[in-house]
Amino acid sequence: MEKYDYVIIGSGASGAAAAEKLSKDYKVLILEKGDYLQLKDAHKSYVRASSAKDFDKHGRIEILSGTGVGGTTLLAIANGVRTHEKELKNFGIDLKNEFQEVEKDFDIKPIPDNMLGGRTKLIIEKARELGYNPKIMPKMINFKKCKACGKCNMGCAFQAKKTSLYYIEKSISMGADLKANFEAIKIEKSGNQFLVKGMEKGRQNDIYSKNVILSAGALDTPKILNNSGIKTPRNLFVDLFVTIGGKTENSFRDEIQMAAYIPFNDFIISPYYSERIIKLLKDMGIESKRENIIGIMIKIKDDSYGYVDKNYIEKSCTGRDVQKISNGVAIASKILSECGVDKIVSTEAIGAHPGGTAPIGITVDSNFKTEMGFYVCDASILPEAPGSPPLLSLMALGKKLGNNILNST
């Protein structure tokens, strides 16, 4: 029998970086629930994490979510902005070597002006004419490769992109073993180590290790750790977002999506591509098409108020949220409206972030641990949501998760 000094559950943004910290010196195992997909083939692994009998009941929030080596990572944006500075150094956790660590690895940076679409800077335009200031957006971006196809949430055709792939590859060659398609279950105490019990393949399989560390994201670490005894709060995250948009008689080319942003207190505004404004506007009876189609996302953070139940996710939009989201589409609607939109239409809210599931504070310690002894380290143990991207964050929690063991031996 293998055995293991760490058994990493979850193969993304943060159980990634991780095991990239840990496999020099550990015999590392990661496990993935899905499939080892190619990143130009990345968008089959997209899950509708919110479909459950009865989903209707429970809040109607669809939430964005993907199964595969490398996690959400796959089809994120590529956004590198910080988040959860303050509120985690509220817990004893600076993150600040990490997360340069991490913009030093992707080589993170603004995206070149030569490379801003014509919605983008119309927007930027007409946000600076009314007051705001429009920041560019740092990306996870090989600009040399990239096509601008605006496609980075279906994967990437041209390996612009970065992802988890790079940790979760870099750790293979340093010695770490991969097992995709292992469903985890449950952790158990066996004596002075731990058992992952879990499906691979339709046969069950159980895994020893001295340590385990539990990175399978904000909707499925909550179900390993109430099966494994762990209650967990409700608590759930999701960082809304509406996309709101209409025609124009410019014409635009495809551009890089969410390549600028407008950060207010509790929520950001940023370009966005949305082809639900196309149909939305032909229920209106108002014929057009993608090249004609100008958009902003409006992302909030939302109250922490949902659960993850073993057969549903309960989420909905609480007054707040909604007061949020309509300050937001207040200001957007303005920005459109001197950008020649006649017609707005929006999106339905729909969940982007998932977190919170096992707070830091209440089912972890600042040391990452469970009362059971074995680390969670992804989104689940942020405090509150972000209002803005959080992969770089979450890359940065995986490596002091990391830093921490090795420094403590």
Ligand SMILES: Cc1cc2nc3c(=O)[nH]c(=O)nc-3n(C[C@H](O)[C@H](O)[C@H](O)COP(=O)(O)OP(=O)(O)OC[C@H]3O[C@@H](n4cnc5c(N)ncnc54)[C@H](O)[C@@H]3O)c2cc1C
Given for the second form:
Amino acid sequence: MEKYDYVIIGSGASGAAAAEKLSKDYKVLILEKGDYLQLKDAHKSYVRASSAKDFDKHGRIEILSGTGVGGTTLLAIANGVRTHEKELKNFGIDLKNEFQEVEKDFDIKPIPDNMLGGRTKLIIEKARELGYNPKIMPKMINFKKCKACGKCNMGCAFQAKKTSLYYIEKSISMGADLKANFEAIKIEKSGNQFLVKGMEKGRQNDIYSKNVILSAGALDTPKILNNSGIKTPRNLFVDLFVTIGGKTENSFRDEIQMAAYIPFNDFIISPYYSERIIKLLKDMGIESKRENIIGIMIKIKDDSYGYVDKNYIEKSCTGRDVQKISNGVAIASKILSECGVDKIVSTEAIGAHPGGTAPIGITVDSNFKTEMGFYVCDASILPEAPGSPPLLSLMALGKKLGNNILNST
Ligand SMILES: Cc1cc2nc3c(=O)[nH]c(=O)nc-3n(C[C@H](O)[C@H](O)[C@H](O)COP(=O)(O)OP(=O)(O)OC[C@H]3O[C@@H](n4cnc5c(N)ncnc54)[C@H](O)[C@@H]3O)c2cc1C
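Right, the form predicted on its own is done; let's see the coordinates for the form predicted in complex with the named molecule.
Up next: the whole complex, starting with the chain shown before.
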């Protein structure tokens, strides 16, 4: 009865990497809720979820993700660092080979010196003078095509940024099918196969498959699990971040964002431009333009303290989160002062790395399998917040699942 060996729900970081591994040997179908957009139009795929039922009472944390073929990787700013190596090893998961594969596939390397912008160079110089040790960010960018426009988070007008579309296109060339605009709702066990119940372009469509890999991302995977009768824990993290910044006398050109970073125990700081800084300064009576602004992002490893419900997300800062943000803000403020910023303003807290909503050791085992026998592979299974960009690890996890399946048959 079933047509497919593997149905993969979600075409983002982990789902696409798993599809690329399996499509040569198996009949694979990739289901994606969003549209098949061109990279230059990726900004149309933004989903801005809000964190609380009652913003006025709890304060609001905006949680960003993307919906479209390629998932949130279309909006990513191409940072490619290894995370969770130690934490996953505690569950017997060694990603060494898979990290290497992804790094090779995407030719991940630090930004060359001639592509570093004026803000980044100034922040690196002042941070070094203060005794910190900034590193150049490894990126998934073809630097021959990159125009350093600083708009990776909108897609890429120059086809320079590398995304999961690469794995999706490769999977299709090996025979995988893709259905965009298909929203999976629920997974049922039906004899020795699975039934994925969903909606395709407004009409109900149910698909049988021998196996299912659920990779709908940390905000949607728990909904599908709960619909399917698997209860998920209150374990949501988002890698909370704020951007602080202000006006300088300099006139900077556009540049690659997060081109350098300084890692600390439970947060990183990184040069970042936020449009919101201009508005915040204006509210204080200070007029500024994009070229005057210099900013630093403080991104923390937040506590796994939140929940995805059917209709809302609960996520608030814990006391520890506030302490970590304050520690990062204190260091970043010192650097910005040395860069010549007089009045420093801060954006509100945002999260762009939601995860932990179906963690390994609770919802899935170390083979990424649920109690119903299908797999989950995306940021939901991460055991704790990375406090650092997780894309490379999520792609490596997709490859790992693919390798495990290929090696077991
Ligand atoms: C603006 C921004 C910039 C970022 N930059 C970086 C960066 O530079 N480096 C980095 O490491 N990380 C970055 N991240 C984070 C990174 O992109 C995500 O952590 C990662 O893509 C998550 O991977 P995933 O596989 O869990 O889910 P996703 O990549 O989000 O993929 C999930 C997919 O499933 C689809 N889906 C959801 N529900 C359903 C359903 N019911 N049926 C079918 N399909 C469904 C979604 O539409 C989506 O396409 C960034 C995030 C944002 C928002």
